[in-house]
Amino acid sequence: MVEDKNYDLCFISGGTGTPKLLRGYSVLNPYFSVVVNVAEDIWISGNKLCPDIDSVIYAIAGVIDDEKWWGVKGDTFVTHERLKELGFDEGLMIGDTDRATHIARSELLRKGYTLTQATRIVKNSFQVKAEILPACEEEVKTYVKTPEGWMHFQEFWVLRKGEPEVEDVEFRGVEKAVITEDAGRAMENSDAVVIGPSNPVTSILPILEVKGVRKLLKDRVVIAVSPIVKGKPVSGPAAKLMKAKGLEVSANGVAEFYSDFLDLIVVHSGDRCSYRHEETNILMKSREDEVRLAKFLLGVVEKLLR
């Protein structure tokens, strides 16, 4: 059986789409690596929020709120509501259990731990066996240009619900960012790198822009899973963001975006793609779907590594 093969896979992930696939893959093999986007991180109330890292950890641990696909399932919001009563609106709704993760991480950082080290301590507390690795240690911030001016991605997506038109996207600080030793080693030692079905522009591109990442990818077997089905994103603002970067909103557009290092893209059944691809149902509407797609992906890896 394909799922019995112990391939060493390294995933590249944002906070939506890919965590579902990771949850499915962890059923087949709990030991793998994930290099995660940090460009949507933000400091709130003195604590560092790492939305994509936390979504990956929570999903694999089985505690994510899988209706919203962020935060902890069944969380309470006592602290958030009390802060509002005191006249301090954080903007983002941060649950009490989720906030404990942010406080622990931030205290570790203040004590001199790196984000990589702090992330490892946090994920271990959730009994996650996979390696969850920030792409870089440097602060990188995603800003979206709208007709109203530049705004942080969290303001655009959470506070403004992705409604403003998008003219451009930039990653401030990425020019100083370097792939961490741990993330680089995970990619270099992998049998294959899998770019998950996350937003190509705001989830994956900030990782690709980190110094050292593209060079490593060009030397690896790289598979992508499309986040686009029949010309529409499965979720999130990918369409607006791709158009702002001059990309066709399609599986073909995603493949073109990754074409300088991509070996194969997995697309939805019937989707047009002029690049080397495999087709399957990529929609993950249930836990069974997540495992099914993970098994299909392993079959693709096996074909490429023969």
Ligand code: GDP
Second form
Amino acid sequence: MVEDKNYDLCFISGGTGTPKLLRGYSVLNPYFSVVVNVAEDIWISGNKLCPDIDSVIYAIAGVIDDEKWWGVKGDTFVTHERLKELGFDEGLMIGDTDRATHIARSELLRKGYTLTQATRIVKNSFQVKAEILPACEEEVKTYVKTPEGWMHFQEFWVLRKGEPEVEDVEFRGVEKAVITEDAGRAMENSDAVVIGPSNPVTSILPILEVKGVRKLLKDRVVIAVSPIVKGKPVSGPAAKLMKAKGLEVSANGVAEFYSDFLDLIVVHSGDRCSYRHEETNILMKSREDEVRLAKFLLGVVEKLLR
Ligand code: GDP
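One more: the block was the form predicted alone; return the form predicted in complex with the named molecule.
Next comes the full complex, and the chain you just saw is listed first.
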């Protein structure tokens, strides 16, 4: 029984696809670590939003709004509505409980805590046992180049609904970013690193570009799960962004993108892939699907490490 053996897994995550897998994996084993993208973080109404960190915490804690895949299920929007009446349209719909996370984090940062420390306090308050680790402490900002010029990723995705064409993507500030000690240690001490089914360009690449990450990955067993199924992303703008980076929108394109350090990729049944791979149904439409894929992943880990 593969589930009986406790492997130390370190996941690399964005805010939608991988958190589904993490919710499934935490049913099998709540102790793991996750290195999370911070390049979509943004300050709004005085508070720092870390969309990917929060979605990972909320998903594992079982409180995520899984219709939208961000924010807290059943949240109220009293503060957001009142701010609008006061003339502050935040653009993003931020719920009251979700905002408490942002306020607590921002206060902790203002008091001198690191983002890693602030994240630990927040995730502990949700009784999350897994280690949730920002990839770096430095602020990194994702910008996309459109025919109208460069815009912040949140402007492109939330305000403009991902409509403009994308010509290029850049992560401003990443040249100064260094993997945190905690995230580096979690990767180093893991039996395997799992790059979850997240957007390879906006969620994974800004982590790969942080100093120290690629070197750590080269020394480890690395398994990826494709976010692309039958040549299309399950959700979100990955196709546009992969094309902007000159990548084929396919499981094979994802494997090629990670090929410097990848040992194996899990792809959807029937999807073509010329890299070492395993096939299964990688769609997570229910909690059962999430657990089933997590079990399959454990089987792959066991096979590779045997
Ligand atoms: P973001 O931070 O919100 O952009 O989220 P991520 O980067 O973590 O996740 C977005 C990616 O998740 C998209 O490219 C989707 O194709 C992928 N995704 C979403 N749901 C699923 C699923 O059920 N299975 C797989 N394999 N990928 C998924």
